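As a starting point, one isolated chain is supplied in structure tokens, in the form predicted on its own.
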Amino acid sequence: MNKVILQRSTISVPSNREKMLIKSKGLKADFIMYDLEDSVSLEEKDKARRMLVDFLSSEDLNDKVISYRINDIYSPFAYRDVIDIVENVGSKIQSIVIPKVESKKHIIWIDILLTQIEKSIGLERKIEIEPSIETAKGVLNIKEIIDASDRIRSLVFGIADYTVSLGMFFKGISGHGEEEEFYPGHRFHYPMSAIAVAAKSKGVLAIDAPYGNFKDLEGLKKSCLISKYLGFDGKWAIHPSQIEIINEVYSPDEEDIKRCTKIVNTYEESIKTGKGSASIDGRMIDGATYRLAKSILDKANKIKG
């Protein structure tokens, strides 16, 4: 990626719950994602949309990076989710999460609609798009999806609906990645790797699905570590108690910073002497090692501000 974009934690907030909307102002997540989809019942879709417009219109959230999730584009709610929110509070929106994206036409439709609204209201900044890959078809079509628009900020993994799509059995209650010990490996390795590869091929972020058991902080940490080392940049949270751990795992720790600083300094010194590689403790470092270490330090500097 050309620049460091920080989206370690994205907290999902139901838009039909007034107390949760108010509480979201104090949350320490990198992104606040106001939800109009799965956390809102069919009977309250219109109400949730109105509540979100009223909340964002009346509250000063300048220090928050704001996203929101629309309903399935084949539902009778999605077009109003885009039009009503963007026309009224588009200047406060960084991105829109599109659920269950399966082909480029889903992205193109949103892109064209956003272009029309932005011109209509005089919004100079482009609102970004975060496609959620949640089905077998979405994974198979991931290249055409990532190529469909220059608005795409990230690809998001939707673990529960992906499980449904493949007819997988699951343990636990939520189906969001908890209690996976019954399987001798990591059964979501393929779709997650496909998402990470596609995202990074375009220089955008890869964001992991939420971990369903918000009381199991050790399980959350393990889930974060798996996606972090697959190339993911962050993870959704479903409860405020998860934010701190998510931010911590997706941030370089002091050991990382110390090790990468040593690598960068050693390599830069070797370059001054005309060498293309060097060694630390009997292990070779070269240009690729240098770029790896530099990327970690860049992220650490971004977090520190």
Given for the second form:
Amino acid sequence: MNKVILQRSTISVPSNREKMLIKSKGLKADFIMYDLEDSVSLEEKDKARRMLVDFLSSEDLNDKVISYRINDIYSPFAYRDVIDIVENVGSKIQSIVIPKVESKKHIIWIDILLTQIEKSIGLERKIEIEPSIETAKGVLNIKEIIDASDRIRSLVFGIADYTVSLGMFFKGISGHGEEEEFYPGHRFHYPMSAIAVAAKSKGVLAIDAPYGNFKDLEGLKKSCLISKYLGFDGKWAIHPSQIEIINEVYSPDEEDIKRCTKIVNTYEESIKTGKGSASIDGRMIDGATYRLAKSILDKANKIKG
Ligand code: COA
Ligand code: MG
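In place of the form predicted on its own, output the structure of the form predicted together with coenzyme A.
Starting with the chain above, the whole complex follows.
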């Protein structure tokens, strides 16, 4: 059974926005992801990196789990994004999001570079990585990507760049869940399932793309449910107002806990009498249902702490 790691909400914070950096200290997201990529203009890349180093060096963020996103690895910024941040504040970094990962070569690049810096600064644990799958090539090569390093903490779905890569038409700008009546089905089902399957084949997390319409909390909820039912563990937020809903949707609720507890108790009683199957309210349960219910209770217990 997969280890339970809690990363329901990941708030993306543009690293060049002082006010947002400060605000991030008080946010109740499971993960804070400081962005150096698409929410920072080209002119402010160096400034954003410096601001992030200053912020992380000077603030006490001990109760936060911190990641950050580097720029495209073929840009002139990416190597500095890794070196400057990890050399200066590596001890505070849990993971690094790598955009547009398309092959194992990209993972090997970051893996070796991190190994060098960790040795140089004497960091004993390994910094994790979160490859973002957001191109056609990334989806095609997902198996070699997930197999390329034991640093991988999650696979992240990047919906906007995926849409660009496929040349998919769009109207809604929020991600999945908005303006999708044009296609009979869920048009992101294939890449999302590929991501979930690859992630779970290694026991790592699958993290969904953000929902851009931060005023539409109902749409956000729907979008969370789509990925939750596909096996995703959490979703990025781009605005503080989204964190609570994301945490809520990716957590088992009271009804889930009651249902799963009943399954576990009934099954455990049944197995004592040598029977591997039983019924609850006219529905069959067996060893697989038991494992399913246990996995949800494990998650609920992890959330309770
Ligand atoms: N992280 C931290 N704080 C944030 C935030 C974020 N992602 N988004 C908004 N805030 C803060 C604002 O600074 C403001 O703070 P205040 O109450 O101290 O004034 C408060 O939350 C309310 O923000 P609001 O005025 O509703 O939004 P905005 O117009 O300032 O910003 C966006 C809207 C969409 C531009 C902004 O949320 C944003 O840039 N989000 C992140 C985008 C991103 O990271 N993209 C890349 C990943 S996909
Ligand atoms: Mg992207």
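Positions refer to the first chain, counted from 1. What you see is a predicted model, and the numbers here were worked out from it, not measured in a lab. Whichever C-alpha set is largest while still superposing within 1.5 Å between the two forms counts as the rigid core.
- Once the cores line up, the CA of residue 203 ends up less than 2 angstroms apart between the two forms.
- Core-based alignment between the two forms gives a C-alpha movement of 2.4 Å at residue 184.
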